[in-house]
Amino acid sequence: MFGVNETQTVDYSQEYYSLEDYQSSTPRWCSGCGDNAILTAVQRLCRDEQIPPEKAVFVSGIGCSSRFPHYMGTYGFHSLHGRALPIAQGVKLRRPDLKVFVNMGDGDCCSIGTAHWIHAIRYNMNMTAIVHDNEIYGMTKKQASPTTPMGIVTNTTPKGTYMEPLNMLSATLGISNVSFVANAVEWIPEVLYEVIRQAYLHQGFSFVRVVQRCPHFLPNIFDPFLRNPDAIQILTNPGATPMSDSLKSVYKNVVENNPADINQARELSMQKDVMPVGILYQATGVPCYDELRRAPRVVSMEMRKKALEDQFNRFAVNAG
């Protein structure tokens, strides 16, 4: 707030884009669902890096989250189950003015969508990825996902799931030219918003893994991690904003870790009693397919008139 005799200056040449410009409509997810937090981050990071909403599209596939697009003031594409980083990789290398952001759940990405999981982590294109992991299918009412824990009972598994549940941290930082791999809670918005603002300012393919709640068909599923605040790792490094106080008088188990090194990354993804949340490996220079296939070609005048005359010469006129 400014003082009494504290002015503001406001430079009404450029357009400011407030926070209803990225909303649309009023979403539709159960009271209470953790995609609702998810939401809430990514409009704000919008309005505070001021991007365009027409610069900006989100791309999803089949599921609760993937309704995301349409609660965004920006283009979208709500495409089919399991296919939507092909379809960003499609809009990125034919626009690649435009920023594109992925949002998947966990079967989405990793059960039908696995291949092109891999791939987009390989191909390490400039976008940002967020997959809303609340370890079942919610749409299609409470099927295992690859994410399930052991022992909870589903439609699909009456007994109980028999095999542990994809670890979808670790599986990413075993990628080849894996870049960019961070773990968030959506009930901790203030981390939640920090480590999709790192992922949209990193150069290549953010993967951003939210763990989100939910209440319909597993309300108590990370009640271990709600009321015990220790079970949270939080990881902070140099690059990040600094914790609030009020975060820290919360949130005492925190590690500050080197990004950089992958294995500390490896070891960090593979706990069981913590999780840990914020950014777990970060590398710079890594090549990304986007760039590489945009390699600048320089067309002199005298090159075209060169490929106009040869074109020109393979045909004849018959003026007999």
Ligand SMILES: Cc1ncc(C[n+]2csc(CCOP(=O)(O)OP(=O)(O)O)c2C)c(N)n1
Second form
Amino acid sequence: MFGVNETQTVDYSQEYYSLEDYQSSTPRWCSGCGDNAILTAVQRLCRDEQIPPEKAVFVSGIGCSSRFPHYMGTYGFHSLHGRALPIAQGVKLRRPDLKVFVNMGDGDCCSIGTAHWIHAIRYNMNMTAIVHDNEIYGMTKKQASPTTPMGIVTNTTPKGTYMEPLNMLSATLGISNVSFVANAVEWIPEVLYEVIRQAYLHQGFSFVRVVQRCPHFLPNIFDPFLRNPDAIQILTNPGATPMSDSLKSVYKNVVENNPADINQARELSMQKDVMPVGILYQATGVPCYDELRRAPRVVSMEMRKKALEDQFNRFAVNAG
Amino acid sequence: MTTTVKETGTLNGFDSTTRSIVSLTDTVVEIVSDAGEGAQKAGQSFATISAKMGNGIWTVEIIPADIQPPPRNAAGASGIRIRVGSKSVTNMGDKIDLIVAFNEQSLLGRLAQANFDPNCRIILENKWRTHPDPSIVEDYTKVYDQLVEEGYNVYEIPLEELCAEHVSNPKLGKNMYVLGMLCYLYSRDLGLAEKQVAEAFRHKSQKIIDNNLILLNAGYTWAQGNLDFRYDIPALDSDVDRIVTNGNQALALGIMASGMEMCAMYPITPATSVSHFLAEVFENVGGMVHQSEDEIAACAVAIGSSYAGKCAVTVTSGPGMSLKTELLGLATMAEIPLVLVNVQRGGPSTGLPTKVEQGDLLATIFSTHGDAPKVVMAAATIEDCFYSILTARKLAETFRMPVMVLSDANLATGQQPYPRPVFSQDWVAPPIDQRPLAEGSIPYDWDPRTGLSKRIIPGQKGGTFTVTGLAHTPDGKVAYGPMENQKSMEYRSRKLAALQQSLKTPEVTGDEEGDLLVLGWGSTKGAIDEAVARLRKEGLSVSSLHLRFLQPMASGIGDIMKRFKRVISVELNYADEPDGDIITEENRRYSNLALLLRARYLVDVQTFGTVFGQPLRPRVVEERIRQELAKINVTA
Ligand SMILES: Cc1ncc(C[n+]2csc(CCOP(=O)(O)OP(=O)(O)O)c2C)c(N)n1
Ligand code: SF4
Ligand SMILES: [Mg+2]
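Requested next: the structure of the form predicted together with this ligand (the form predicted alone having been shown above).
Starting with the chain above, the whole complex follows.
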């Protein structure tokens, strides 16, 4: 075996990782920024699942949200605008032992990285992708994103945006091999945590959109949902942790969803005025490209030599 | 030099006792046809058989840009050129000595583009003479008459009709019949030819293989009984085992041998066949070929894999190269090893997709925004394609930076024999140390002199950090201070200086000083060397120097140039000729290497840059050298 030996094991059983093990420098997001809540939920998940920090890699693109890996005490890769997914795929394809997470902004995933997003769904590799959807470009100071609602004034659309926003949930649900699609809002930490937990436990590619407040540029945009809990439609499913009593007392619009039903998932995703929160769709047994392409065996130096000599023989001209 | 021996025996009523075998030391054969008629398969097989007999060979595929250009079309001609010699052959040569054409229009295409020897023999399918369409008959007779008038030896033969005697669909088998004819005409070993046909059709059914063997033998026998000339090209005995591959196969073998475990790509001519070959065999050494959704993703996947400790390569050509550039900057900034192979074609834009050009040198060196030092190497021969990859992987990992290997369309499909590589464990990098890291380990522990630092790989305990494309400090944190950026840029740049100090000065071919020095890089080496050798035999004072490392450049190149009265670079990329309309010294654009050399060494490097989409012919270089020499004598 050459290069990195992923079968090399270290005995972690003696160690217990606490929340601090997953923390790094203090986040530099604006106060009130929804990215903070996502960070907290993910750090909690890592602690609860006792993921060895060196075995987790958080790959991100560029944007406010893509600063995420810097604040994790794990490995991280803060890459290029739009390119987080293929970089994460490169990691996962050759290092199945690593737990791979991807953090993207809405522009990152659904504008500049659109091709990779569509194909990542189809590859269905084992990783968890989180889109921090603040419906705006934060980092570059308030330009329209593909998910900005119609009519919103931004620095590039002083007369308001011209088009209906892109619905990343229904779009994702239309791609072959889709195996996990969920929606969360960062201001309901209980559901956010539960959604991310199920996404992490899912076999295959889990796509989680998290609606994220950007108080700096769009302070009121999610008010209809914040002011009216009935506009939030909580999806429960048989496998999920039951809702807490306090959650039940605020959110009354609860729908029992069968995550195996893609048509229902598509319908839920297409609703106007009401936002589904929870797991829309989950399929088991969808082939994962990273598993299909896994090296079948460890290659010894002898095997390597033989494989090469076989090819040289094919092209051989012997001395004479 | 030719010698003649008598052959004995009478065959098929043709009196072969009167025929002599003419011994050649060097000859050029072409086969041209409509696309899809198998001329390339026949020609590549002919070349391989010759190589297996110990001859030097060089092949150039004549590829139309469209998959199915209109039939009988001069511009859509498809085919192959094979140069065979007693000794090693390093380029496509000058003049065609024999050409087989499946129709007269393809032949016209070659008459317009290639040089025919005045004694060229032309073997021409004559079914067009009796074609039901009178305009085709007219075209055919017109071309035929023209060729005869120009004094060529034209052999009209009913190729398809002859094939029909043996198989039900003669259209598909003509190429193997022609291969059989050529094997007879050039005294090739029929046993070797049969093996080669079986290899060429190895993915096909036994029935198809058998049919092709029948045609091969039939062509051989027919030529024996019906043609009045025969050659031999004796091979000089070689005491080393060799392999015959084209450049893309050599690249693929290099990737296999290097221990890299990921080749991420997106199809693009002329690079794609690297991945075709590799896809069949890479898994045997634990590697994988991944076809991404685009070149950006391919480069990103390679970077992800390399970052995770499994060194990766991405293989592409011009347009794909352009798409990857932002990621190249990331690999440079984050110091992630990466091997990128660019099999160059004509540019810019979609350019000449199937044709040769060396237009990407500057684009490769300077490809991304900001100062992004990276290593750039160019393969000069097909053998180089193999070894460059081994070197590239080592450099990428040692220096933690992208290493770019340039090849081109000429090397990609050209075949050449070279010494069989002898397997060495050193080809494969030793396993990366994955043990837990000592406390205080940091990801960019830059050595202040060389800029080198030790890599930390995800999975390593005690090493958690975040890679970033932002300017960063030695511990991988986003850099906010001005000195931090200045320093880290300096370290990344120092790595090139450190590598430069270990490079050997390239060797001059010919005298170390004299009148004219010809500089080149990449696939033009063979043609330049041959031209220089011919002129040196005449007593002219000319030498050549070929560069394999273009960034950094080895020491001593400036000193070598200064020992010559005049220096010229010969390249297959665009340059203004100094006497062009409205061209002055202030607006004249130099070809890629010339510009680099002028900037670095302050030497008045002249330039001969052409973009005909054709490999360089020695005769063309020869003529230019004579002109340059004449200029020295005038100024002296
Ligand atoms: C190739 C490229 N184009 C543009 C940019 C500038 N840019 C940086 S972040 C960004 C958009 C950020 O929006 P989003 O992805 O939604 O992330 P957010 O900041 O909102 O979290 C843009 C356009 C860039 N870094 N790279
Ligand atoms: S600009 Fe918006 S998204 Fe960015 S950190 Fe501030 S609040 Fe968060
Ligand atoms: Mg955003």
